[in-house]
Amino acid sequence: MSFFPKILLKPDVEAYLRNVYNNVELVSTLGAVEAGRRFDCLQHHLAHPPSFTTVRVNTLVSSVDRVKELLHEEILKQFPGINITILRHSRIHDFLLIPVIGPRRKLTQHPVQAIVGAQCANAVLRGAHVYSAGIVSASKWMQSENEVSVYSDVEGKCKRGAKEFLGTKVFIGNGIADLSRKEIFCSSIPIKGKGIRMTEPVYLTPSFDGVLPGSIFLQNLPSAVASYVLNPQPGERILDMCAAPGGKTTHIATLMNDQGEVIALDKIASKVEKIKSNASLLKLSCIKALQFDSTKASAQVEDARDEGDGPPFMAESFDRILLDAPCSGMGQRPNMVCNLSLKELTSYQPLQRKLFTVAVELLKPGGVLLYSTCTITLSENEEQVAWALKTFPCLELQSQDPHVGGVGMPGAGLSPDQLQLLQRFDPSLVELRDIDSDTMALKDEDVICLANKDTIGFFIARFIKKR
């Protein structure tokens, strides 16, 4: 049993990503040893959660300081006797940082065991409880209210309903069973709701299920940075091309003081409903969520609808556009196992370019286009920037504010000056460390510096369309 694994990748995917981190430009800049070290570091970081849970405050309904007080009270209820310091980010002003304590290596492991799938385990590592649908296997004597040790089946080899599993498994913490084994596996209808309440997770982070609804929104730090870099202004018309589930959409609307119009598109109906639900929960009225394929969002004049309706939309009809593009998601954390094939991993570039082309058509002269992904590959990030600058002479790469992440990665032929304008959050650039009370004794600026670096993998490029 491995307690502290690196991400499990298919061999050809691992080789592909290793080549990304050992490309000629990067090796000439860092040296082969450092480039190789960074890739090894990346693999370990991806399997573990960032050092901080980050929470966005809905400043239209509550102050950051008041929410900070309420969250502190909630954390004390969940973890009596454990003092966790909540810190306000110095540059992302509506964000609170909550340290993730762990990994806690001295937890007692119980005889009663439950095996969960890798995706369920990822959620547990970020503070979730175990829902019954995520339980793959349980000890034959597991009863409600038993103390249970929970493990992740990282290789996906455990058979559903098994009474014992001897394959590769990773301990993710202890909890109390809400259901017996019989209730989980022998019911004639699928059982919903919590199966195990996590009481001693390996990574201690609070559950936000039902906590301060409407006042907070769980969001990764780089996603919030993207909204700030877009810099939406009250009264503008803004397009979010791939908006679900609506984290950036609602943040944009909040930064605009809910004044103007934010068009949020997604081609899947259930995801559009999620955007609407989040907008309603956060009491935002300027968001219009629509089911539509953004690759078809730009129309000829004779086919376009009136400016107040749509899509498709008339050319040059938006002040700012966010293209948070569909991507391979290789920056998501924690991610114990990636099941993508190499073909799947490398399949996103054409779609991203099709969406980018539509975005350029819909953007007004003088308008801002923000391109972002939650992945770490060159082909979906810096290579797309190089392609865009070559394909669209009307675009100019701009500096970003705030710029709290790293710069772009060499390897796509961009100049050093151009790389400085990009913002790449790369988990390989920070030392993997245990977080405990001693860490929280650091100066606030040192803690915030750690939070800025130890994030999900993310990429941001900001363009202006020249007049």
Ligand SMILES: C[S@@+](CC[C@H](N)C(=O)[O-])C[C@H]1O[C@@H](n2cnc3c(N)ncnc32)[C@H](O)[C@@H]1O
Second form
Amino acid sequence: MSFFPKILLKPDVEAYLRNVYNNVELVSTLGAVEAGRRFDCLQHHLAHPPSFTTVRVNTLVSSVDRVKELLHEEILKQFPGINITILRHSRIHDFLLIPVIGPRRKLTQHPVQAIVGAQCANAVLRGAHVYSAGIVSASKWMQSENEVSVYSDVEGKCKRGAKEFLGTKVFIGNGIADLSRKEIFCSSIPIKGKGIRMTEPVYLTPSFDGVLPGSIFLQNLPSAVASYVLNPQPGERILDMCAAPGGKTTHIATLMNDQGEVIALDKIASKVEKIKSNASLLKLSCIKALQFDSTKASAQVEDARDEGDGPPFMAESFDRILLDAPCSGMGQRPNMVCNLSLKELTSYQPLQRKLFTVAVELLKPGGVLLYSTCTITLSENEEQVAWALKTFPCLELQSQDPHVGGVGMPGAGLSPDQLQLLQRFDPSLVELRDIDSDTMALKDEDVICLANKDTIGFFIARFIKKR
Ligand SMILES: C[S@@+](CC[C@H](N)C(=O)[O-])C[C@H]1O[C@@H](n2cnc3c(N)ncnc32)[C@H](O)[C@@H]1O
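Show the other one: the form predicted together with the ligand, since we just had the form predicted alone.
Every chain and every other molecule in the complex is listed next, the one we just looked at coming first.
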């Protein structure tokens, strides 16, 4: 049983990513040893959660300081006696940072064990309890109210209902069973709801499920940076081409003071419902969420509808466009095991280019196009920027404000000046360290600096369409 693993990747995927992080341009800048060290760091960090839980405050209904006070009270309720300081981000004004304490290496493990699926384990590492559907196996004597040690079945090899599991498992914390083994596996009706209440997770993260609904939105820091960099203004017409579940859509609408029009498209109907419910929960009325394939969102002149309707839309009809593209998602954390094949990992570039081409058509001259992904490959990030600049002479790469992440990664033939304009959040740049009370004794600016770096992997490029 390993306690502190690196992300488990398919061998050809690992080799592909190793090559990305050891590409000729990068190695000539950093040296082979440093490039190798960073790749090791990356693999480690991807398996672990970011060092902060980040919360966006809905500033249209609550003040950031009031929410900070209320969340502080909530954390004291959840973790009595543990002092966790909440910090306001100095540049992302509606953002609160809550340190994630861990990994806590000294927890005692109990004889009663439960094995959960890797997805469920990822959620537990970010503060969730264990839902009964996520439990794959449990000790044969597990009764409700037992103290249970919970493990992730990282390789997905445990048989549902097994009484014992001798394969690879990773300890993720202790909890109290809400149900017995019999209730979980022998019930004639599907069991829903909590199965184990986590009392001692390896990573101590408050659960904000159902806390201050409508006033807060859990969001990764780079996602909030993307909305700020887009810089939407009240009264503008904005297109969010790949919008579900609406994290950035709702942030954009909030930054516009709910004035103007944010058109949020997503290809999948059920996901569009999620955008609508998030918009309604956050009391935002300027969002219009529609199911549509954004690769078809640019109208030929003859099939364009009247302005205001759509899609498809008239060319050059949006002030700003967000293309938060479908991607391989390799920046997501924590991710102890990644089942993505190399074929899938490398399959996104053509779709991203199709969407990008539509975005350029729909953008007004002088308008801003923001391209982002939550992945770390060159092919979906810097290579796409190099392609865009070559394919669309009307586009100019612009600097970003705020720029709190790193710069672009060498390897796609971009100049050093161009790389400076890109914003890459790359966990490979973060030193390996545990977060404990020493971290909380750091100066605020050092904590914010850590929070800016120790995030999910993410990429942002901002373009302007020349007049
Ligand atoms: C990275 S997620 C978007 C996250 C979202 N922007 C947010 O901040 O909450 C990408 C989304 O693109 C959607 N998508 C994929 N292909 C699409 C297409 N051709 N047209 C519209 N949406 C698409 C997926 O359904 C998925 O919800």
